[in-house]
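The chain that follows stands alone, in the form predicted on its own, written as structure tokens.
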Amino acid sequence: MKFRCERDVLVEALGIAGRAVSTRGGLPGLTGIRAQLQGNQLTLTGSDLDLTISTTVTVSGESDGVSVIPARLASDIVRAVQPGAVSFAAEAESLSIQAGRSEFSIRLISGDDFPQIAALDAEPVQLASAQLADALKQVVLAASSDDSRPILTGVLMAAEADGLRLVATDSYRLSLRDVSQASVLAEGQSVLIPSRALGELNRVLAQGDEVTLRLGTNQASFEVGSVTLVTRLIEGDFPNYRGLIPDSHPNVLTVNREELLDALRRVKLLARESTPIRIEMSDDGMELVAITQDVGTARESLESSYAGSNLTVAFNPQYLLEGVEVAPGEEITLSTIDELKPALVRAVGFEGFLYLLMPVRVS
């Protein structure tokens, strides 16, 4: 295998493959990316079983081949040399890097220790790149990072009226987003997928006005632009998340979202470790406050309008931040039966979205 392609392309390239390479110990061809040559076409796969990612790039091929790289090696190496063109030339069990006056000299992976990645046989189905992007960025940061619990760690996928609905929760929160005329799922049908591949997915999606997506029986390959994502799908039963949400509350406060956001962020300097921010409100409006033993405190006022008896709510700043950053439109509002049950972030006038949170006791 040997060709010449510009540092930067190469570098974007080994980096979108490498995102999918294994971190962890096993097998060493999980930490290599597999790179396969045919005419001027370069195919860059990278996989730890369960999430695989490949992407294609032009670049001035001399001979064909495939051989499989050291990941994060060949990455620094290309991304260190100075830009123009680069030069690989894989030959038996090394690989030459050359570039300017930069010349190294890699050893390759065995190819046999690299998963053979079949194709996902299933029907392809189409949706907006850029209405996908907004539901992910809405709605994976919910999802649960702890791999002990792996169900909370998927967002739920699941058929929807005349379109398609996502679900994320990680137990403290929850972020639901309704995409309409998007009808990639029987009616019924849900599956539930790894928020890490969704995240990776959301990555790349500007590459392209569209994405393909494939489901199988325990797969789903997303395509976009020269970039496949393949990922396995999380078996199990995703909890009952309509039972969580509260038919009605009697309390709702409507607040500019610009404002509240910088208010938040503002009053969090003083949310140490694990202080939550109260929110006061009442019909005179809201005022945040943080108070940290030994540090201080903070309160702002915001103008708002409010329905409901005085009621003062705690939350984690981070969650409660990162929910109203995520809502679309000009106002939001925030729905509260006390200060102990779920509360609720809806965007005015958006009622594809919604953001459960639950309050934090305080004394």
Contents of the next structure:
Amino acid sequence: MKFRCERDVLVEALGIAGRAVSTRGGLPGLTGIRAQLQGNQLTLTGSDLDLTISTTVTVSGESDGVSVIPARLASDIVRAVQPGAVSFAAEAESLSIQAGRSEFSIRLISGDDFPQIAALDAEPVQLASAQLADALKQVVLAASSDDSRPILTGVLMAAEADGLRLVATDSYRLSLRDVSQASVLAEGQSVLIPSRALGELNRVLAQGDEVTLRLGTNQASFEVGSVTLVTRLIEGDFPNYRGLIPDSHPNVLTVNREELLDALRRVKLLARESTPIRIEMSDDGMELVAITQDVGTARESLESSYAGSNLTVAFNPQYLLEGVEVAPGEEITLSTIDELKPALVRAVGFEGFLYLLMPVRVS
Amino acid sequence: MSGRRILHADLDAFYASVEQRDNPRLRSRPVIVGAGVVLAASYEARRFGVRTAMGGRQAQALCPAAVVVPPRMTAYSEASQAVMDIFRDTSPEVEPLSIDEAFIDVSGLRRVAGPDTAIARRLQQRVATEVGLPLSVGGGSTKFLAKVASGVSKPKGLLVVPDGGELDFLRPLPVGRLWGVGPKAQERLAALGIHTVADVADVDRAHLERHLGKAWGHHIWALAHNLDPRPVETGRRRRSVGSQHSFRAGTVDRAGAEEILLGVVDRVTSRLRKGERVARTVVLRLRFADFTGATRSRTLPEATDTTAVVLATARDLLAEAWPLIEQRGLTKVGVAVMNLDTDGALQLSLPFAVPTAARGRTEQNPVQLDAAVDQIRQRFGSGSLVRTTLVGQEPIEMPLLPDPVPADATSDRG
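Can you switch from the form predicted on its own and show the form predicted together with the partner chain instead?
Now the complete complex, all chains and molecules, led by this one.
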């Protein structure tokens, strides 16, 4: 394998494929990026078995071939050399990288244990990148990062009557977003996609206007621009979230989203570690309060409209902030039942999004 | 430091001193409290090399003239209470460390009670006349310094390190005086050519961190410079809740150990809920057939009082320690939860039942389950409801003593 390429093109491509490279130990092959040259098309692939990302760039090829190159080292080298052309030349066991007056020779990794990821032959479906990016931003954050509860590390993608629904929960909050007019799945079908894969997908969605999605029995693939992302699916049943969303809330607070965000960020300064923020709601409006023992207190009142009985509910400030941040629109509603039952954040005039949040119990 | 003045008051040979106080025949004679294991030794006995926690036989071999008396815990508790009352009478800022020692913050007292040395001397006098016990007092600008000073001054000593004199006082001391530096650590430091506090203070911090690990290297370097920001904490509530179960070596296999763990965790979390506390750190303590022990701990992302959550963590820790257990043979399983939340703020979970794919059935919501169990036990007594796997077992349980181990400790005692 031998080719020349503009440094910045290579930096970006190595960066994209490198996102899937295993950072933990494991098989030596998984610490590498597989580079395949065919004519002028260079395909770089990184994988940790769960997630595989490949990207194809155009280079000026001299001789075809396949090598597995050490991901971290190659990436660091290419990023460090002078801007301009970089040449790669792979021999049986080593790779020479040359740029300007710099020349590196590094050992290649044996390609034997690099995973073979077969392309999915399932029926492709197209989704608009921008809309998916929007939905992912709103939902992925609610997924759990705790590997001991694998089901909750996934994002549910389910067919609904009028389109596709994304749901994620870490058991403290739940985020739901309906993407209309995209019928990806058969009626009633659903899959559980690792949130990490969707987080990575979101980073590359800007590469193209459309995403091509293919769903297999235990894998899913996303193609956008020159990037292909293949992920395993999580097996198991997602919790029955429908029963959690209360039909009606006796108390509804309506408030400007940006103003609430600013106030939350200020009051949060006094909410250390596990200290909750209390929201006091009454006919007079709302007040945010944070009290941390031995540190101090913060209090801020906000213009809002409130229908319901006087109530104080405490929340983890980060969870609340994240839900309000990703809510669309200018105004949001915070609907509550009492200080121990799930509260609901919705965007006014936007039916497709909801964020369910459990309060913090304070004694 | 910012003008803080802290005293560390420590009763000398506490149990033995109470015995000598209450029995004139024991005065100025070597006294050992506790027959099987030495719980305390008077200074007369210490001169012969008798030390706390030593085996009784070894102690009597070292000091055949010693009078061995059984412990009288009630008398010690009463004496401790009386002494702590004198401390609290002196300053509102008192942090008891154990039954026989406390930190006292006297920063604000200069005007009303005079300089530290005078306060310290008055403490000694009051404890001597009102309770009849010898007390050593150290003082300084940090907790650490005060504790070192009282240790150096013992017995019946009084040593207050003046502001500005901290480093002159600390530097010549052997490195073993630093909090957290035991005999093994001293060996490791000696190998680096470090013998005194000055040696620690003068070496590059990065060098220490490289050789001793980041946290620990930083810790002793900071102490050697008298950097110890910990305030005197008054009215501190319990810092841990624990329970344990002992058995004969070779009588418990993996499944048996899991069952015991279940019972121990169940007790710990019920007590936690009863006290309306939540905890973030789960500590597993193991004792082996060769009398060595091991401690494993893990901190959870969220505080909890749920049996299922603590149990899952304790099981993970047990599984990780299992190779060691197979090597050495298990004789005790203890579980403690630490990092207790003081304000009882608890992030609630969405009330869904998490389906367990592996077993193909839906589990009861663990929070509701705990609440139901607590309710039944409250009405019908703690023995009224027992896990199926534990039916018919006679638990031998002992409460854990208050815990001096730092929350992040993971250590092997060999």
